[in-house]
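In structure tokens, one chain follows: the form predicted alone.
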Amino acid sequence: MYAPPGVRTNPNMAVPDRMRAWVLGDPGQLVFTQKPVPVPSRAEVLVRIDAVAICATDLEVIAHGPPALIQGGLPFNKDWTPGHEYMGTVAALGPGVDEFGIGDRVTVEIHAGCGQCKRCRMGMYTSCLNYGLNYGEVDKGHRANGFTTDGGFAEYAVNNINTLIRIADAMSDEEATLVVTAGTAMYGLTELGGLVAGESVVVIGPGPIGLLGVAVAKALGASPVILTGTREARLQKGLELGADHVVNVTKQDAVEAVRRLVDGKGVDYVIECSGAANAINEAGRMLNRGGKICLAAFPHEPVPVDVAHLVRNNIYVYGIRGEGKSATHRAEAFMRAKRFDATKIHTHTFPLAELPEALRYARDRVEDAIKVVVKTR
């Protein structure tokens, strides 16, 4: 029976010494076996995971390693467990921890920052600068659960109680998976200044986050929203979710439909969420002079960027790393108050057991797959 010393458990939610989890052997091998239940330090509860969502760098990570870092290096056969977009219910606590109690549902952040260093004073725990640095003493470093430490693709996981985030009962396990990717197209509005009622903003790329970022701006004022892309029930779904206008780049410029679309003036924000090769230099084209750029995707190879377009223009251009500076929580308080309906980019849903049908969905878009959630009960 699970009972580690110091940890809070409930006899009326019964944990197991023993669970079901995926753990990644070579590039792109993925083997179904059982592991430890782990065990809750301070400041740290128990999750029990009840369904997770899969992310396009979950299929990176799967097959290339980064930018997952595991014991200093590639996280290639050492018992690790990817999967980072997961939500659960609290199912023990660590000592000391009175923030939440055993029943709490929650969905969670990926990243928790070492708080001892300058980024992490600035609230910038996803720009940590101990990243990686956890392995042998998780209590000095950043975690990322899926990235730097076991992650959510198995039936329990460690998280620091500054990674959760209550959900409502109302909200469904699948809703409750899409937070962190709606808080992710949230913090890249943040960096764009945060108040962008009123402003035009181009979302570029309408996979799950360009999408989610059509939803969050549109619920915080923007005017007009933009997104463009290349697959037309995708800029569809972007209609749904209150994109002002479309724009299919395979029948059109996407530059020039943009600027069109706001008298030739450009746009105040661009979000680029394809990591297409030349995204960036069509956003700096599509924006006025002095707006902004948030880069929330990266290409696969090193790009040439047109830079002295973006000095003429005072164009300012911002990287942003997963969820940071508590996006989540405002993503989340949206999704409560249904100021939009994450739900229509959830697609597909599978049992743990066939986590890896449910990664060949995601990773070919099998039926037009956006979101694909795995559920482990």
Given for the second form:
Number of protein chains: 4
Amino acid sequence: MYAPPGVRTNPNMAVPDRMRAWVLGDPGQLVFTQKPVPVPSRAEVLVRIDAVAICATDLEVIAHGPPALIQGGLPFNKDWTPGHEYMGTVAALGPGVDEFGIGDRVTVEIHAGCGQCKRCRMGMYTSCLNYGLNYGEVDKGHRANGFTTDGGFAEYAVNNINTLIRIADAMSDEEATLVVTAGTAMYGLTELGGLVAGESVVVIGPGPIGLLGVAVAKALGASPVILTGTREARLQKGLELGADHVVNVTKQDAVEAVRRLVDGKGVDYVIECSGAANAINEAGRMLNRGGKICLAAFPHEPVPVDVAHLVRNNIYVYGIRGEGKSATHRAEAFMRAKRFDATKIHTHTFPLAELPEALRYARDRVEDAIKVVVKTR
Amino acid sequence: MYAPPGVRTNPNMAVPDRMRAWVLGDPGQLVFTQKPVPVPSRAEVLVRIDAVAICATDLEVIAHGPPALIQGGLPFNKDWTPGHEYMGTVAALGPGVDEFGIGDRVTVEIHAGCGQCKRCRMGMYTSCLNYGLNYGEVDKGHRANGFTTDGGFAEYAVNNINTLIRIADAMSDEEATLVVTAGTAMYGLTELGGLVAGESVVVIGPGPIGLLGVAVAKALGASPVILTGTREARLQKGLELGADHVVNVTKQDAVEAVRRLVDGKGVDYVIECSGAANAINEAGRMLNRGGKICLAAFPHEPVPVDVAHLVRNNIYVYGIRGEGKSATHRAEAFMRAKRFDATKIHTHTFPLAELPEALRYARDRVEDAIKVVVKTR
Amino acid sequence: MYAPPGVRTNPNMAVPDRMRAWVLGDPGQLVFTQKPVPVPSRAEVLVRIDAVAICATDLEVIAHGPPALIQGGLPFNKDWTPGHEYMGTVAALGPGVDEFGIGDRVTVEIHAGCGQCKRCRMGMYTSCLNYGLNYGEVDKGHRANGFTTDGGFAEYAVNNINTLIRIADAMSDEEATLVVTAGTAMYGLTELGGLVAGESVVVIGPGPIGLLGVAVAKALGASPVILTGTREARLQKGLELGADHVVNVTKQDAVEAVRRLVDGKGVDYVIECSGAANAINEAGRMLNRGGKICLAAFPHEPVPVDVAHLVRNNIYVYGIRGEGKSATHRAEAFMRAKRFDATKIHTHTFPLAELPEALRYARDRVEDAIKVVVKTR
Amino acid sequence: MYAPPGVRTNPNMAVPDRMRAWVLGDPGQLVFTQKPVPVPSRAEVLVRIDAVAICATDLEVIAHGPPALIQGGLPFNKDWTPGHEYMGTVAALGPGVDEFGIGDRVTVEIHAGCGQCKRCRMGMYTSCLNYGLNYGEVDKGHRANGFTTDGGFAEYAVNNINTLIRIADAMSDEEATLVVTAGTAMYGLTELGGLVAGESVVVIGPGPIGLLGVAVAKALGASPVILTGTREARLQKGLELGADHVVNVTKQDAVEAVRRLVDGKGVDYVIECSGAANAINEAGRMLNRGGKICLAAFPHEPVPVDVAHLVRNNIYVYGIRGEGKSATHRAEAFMRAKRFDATKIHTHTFPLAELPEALRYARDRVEDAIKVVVKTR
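Since the structure above is the form predicted alone, I would like to see how the form predicted in complex with a further copy of the same chain looks, so please show that one next.
Now the complete complex, all chains and molecules, led by this one.
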């Protein structure tokens, strides 16, 4: 029976000692196994995972390791559980936690900063300078569940209370897994200026972040919201989520089409979610002078960029990482108020035991999969 | 005798009807000629030009036309007077002007926005959406003296009062011509966050903006301030202007050297003033996570950029144009208080009649020229 | 026939030479008369007024003169036309104007700044330092229609294009008169931080700005939104406009009730729209530490304020004036998107000739009047 | 011998088991006693205190208890050590700390936030919503040394690493105790806008924060900086610290004098450090439209405030608490660079054993005492 010292539990919500979890060994090797239910410390809770969505980054992490670590020269992290877009129910409380109660339904964001570095002190916890310094000899307290610490492809996970977002009773488990995706788009719009009501926004790339980027921009009052992409079905989803216009770039020039839609004036903001090689240059040419670009995706290799155009036009470019500045809370507020229906991008559901098949659907876009959700219960 | 209707003059400061001025014909063809002294309208004054500095952009404008216009497909502007880094004495007042008096010593910034577009309404007058729309059929009121309207290689110029900065009696004419250069660096630091006291700053490229960027960063309390470049003499100037460290990139790897100077942690801000092809990538690798880059210069052709690095590290890139957000006033305040000696970058002086020789010194860096100043009196 | 030199008109929209207008003589003395249709200058248009709403400030202006002028020691302005919450149709274009076309439906905001003072240069045009300096000897270009220049209780008015907001075909004339009221609330929320999604907001005082403050806060995603007031009918309107809770302060202690609604934690923002003597103190006690108050109303006499409480709790207080920072555009965007129905506060309509009766309804709240609209056509 | 488990010490800097410390019993009752040297936990270090300055708030805390607690209804905190403006040498490291080394000279700021509440997540750690929740049953991790946890009137103290600021070798112990005072002024200027170069600033009240407020404003480039007060000697100190003008309000009307100094235009910022009953109203009348007031002091009773003036003039009022947003680091950077000489306000020094006498000097301003420093070694 799970009863670690200092941890509060509740007989109405019994927690087993061991749980089922997917564990990553060498690159690409996920094993479904049993391991101990983890124990929350100070400012942490145990979350019983009810559902977890699959993100393109999960596929990358499983195949190659977390990008920031690999890039930083750290070794491939082994023998841990990936998965970061999960939601569930608070099942046990670490010492001193009274911000949440057992039984509370929550969804999560990924990053808990160390709280001590310069960025954390500024509230920029997703840019924590101690990112990844939580295994090995030194633990600075940083957590990026599903990246550097155990994540959501399991029955339970430990979360810092900073990573929890309460959800309404009326929000389904599946919808709740999408909060962090909407929160990433919200973070981008926050950094672009936040006050986007009445401003023109282009979203490049109708992947999950792009589609919810359309929805969030619209909820914030942006007008018009223009979505560009290559697949009609995805563009159609964009219209359902609030896009005023869509541009199929296989049929027309993206920059020309956008500028025509705004009477040649250029738009105020572009959110780049495609990772295409030329996207940043196209974004620059869609903008009016003084406009701003948010990069929520990127090509993996260096690409030619027309830097002169950016400088001559006083364009600012924001490379965003994650879901910073409590943006998930703002996204959840709009979802709670039914300003948009994020579940339009949820296409498939699998049980936990079938994670590999769920990953295949997500990776290969089987049956036009957008968001694939794994139910743990 | 100069006495246009509605314009106030003062007998103590007689203004002739005609003046000497350099006029640009076809690309590269400057002619020294006579033309009427211009007439200030509402919210404008006539400035008697006392000195004017030469900027690298002047060389470009004379050879190719203003970059923003050429890029925007507008024709090469002919039969006007370039020169934008000038200072002088208020010689006549347009209707209703009481903000300045005849005899006031002033230096100038370049841009007066239209006051009506979205950017001007936000205070972003250097990003005026009506840039250049001041000749031809429609005059929206935008002025960029020395770019789209007559500038300072002449004895007189008309300036919107928004472009004037009062200077102290103790500031020499030559020093005053440098305010707008310091103001450009100040604008960059403003956009990077403004509160740079105690933060680490790298300046790439010891040209005039870079060198005064070092001085302004230091005046704002940045620490350490590191300057990178290829020429020892220029790096030496950087030390005189307040750099804590200089890095000669012909002798050591710029990124490694910078990171070593800050104990491997990366710096908070980089101001890129070199226009080198790889500068943005090097800047990205000099920064810590969450750091920021200001681009005050740029390569003329598209260059390979490691966009992935920027996004993964939550790096923001600010392409700045000109001297926005009243930054010249902040720069002048520090210069007035003698926080740095901008005249250290003033190397040569010529009379107005010898402008071509002055331009040659600036272009070819004859005798290690940095800032070449033309005295009109 | 109206055809001033330099002004473009359109035969489809003939403009008479003279118009009917209410003119203010001595305090309280409004006369319905005929006067010439005014002529737009550069960056101005002639607006045919279709509807105008009555604001509490109109009542004050008519009785005592514009508050800022009276307070600043300027004399009571005579022989002009008040009224500032109007909308209409563009009827003629000043020289060079191509931003609007004849026939465009528009609503207006009040302030056009001088464009030259420090505040205007920062984009703070409602805080123009040349406020009121547009009659008498010096015209600095500032306009506050209905306060210092002719306003909307007439058939036509001249407006700087900066004061125009395009409206959708689907928006009724009556609704369009309410944009500037919603814009004032939007300005307040902008200054409080803008990112209010998921944050808790109290609105004190269910007058027009308060009620639309509820609507705007809700549109921005605030949660919960709590409205306090004394009249049940008004509180009921608040619920219709999106308040999650209302507190009748004649029945319960406002501070206690608010704190109970948010579990004792205090709210993030308070918008004070009552002008009650103790409102600022109550606001301070409703807030959590680090919270913010927007003052959109005020008592006319000095009141006791517990300054110690504000300082000890790091509370910031924003006294807002008007509808700054293009907030009307953001408000219009939400209204265009039907995020709230501002017409719920429109209760009565009168023809232009019956302005005095309309003013009486507004002043005495006859038949529970909230917003009284005067139709000029 | 001091060697708690998990704590790193260094034989070169031996730490005793027990130390001398002043302990507060009932209000006003300070006893000089012996108690155990405290033990740092995760993210904490042990500081050997070398010097501590006396703040007016210390006098209040000793006499009445910490203001925020008393005000919040919490009981008078007993049996602990006050004193919050201290500096010293790192003497031992808590588990995992490598940000500092034993022997590092540091000064301190007061607040370490809980890191979990909404304000801490935003970087507003001095407005931590769990302020004071660190004794009794629940410890949320908040620390305010010298207010709610043991402070600096002792030989040793434990500090969260977030509260430490490295100091230069060249900075004396006495000067280092003044960093947090300068940091409070810097926080105020940060919140007022930060970019104060060339802006006009009035400081009301030449106490320690006011005097260093003058110095910090000047270091940031403000011009002019005007100091108002009643005592000539203090105003003289203000001139030495960089004030361009001083106004003795016993001899002239403060508002009139200030407006005359800025040609009737009003100033941009006022920092109120006097706590005088009418200071906020005078500040409002010193400002131009759109100006801002920082309240760094306050009257203890409610005072009449002309709220109407604030609203009509779009004035914002910032009640600041402590030394937020890492402002101490910015202050230290300017002090390190010798931009001002904070020691000009250090007037008296006493050994630790004579704390009561030191307090008397501070309280009664014996021999014109400004800052009284207690040396612990």
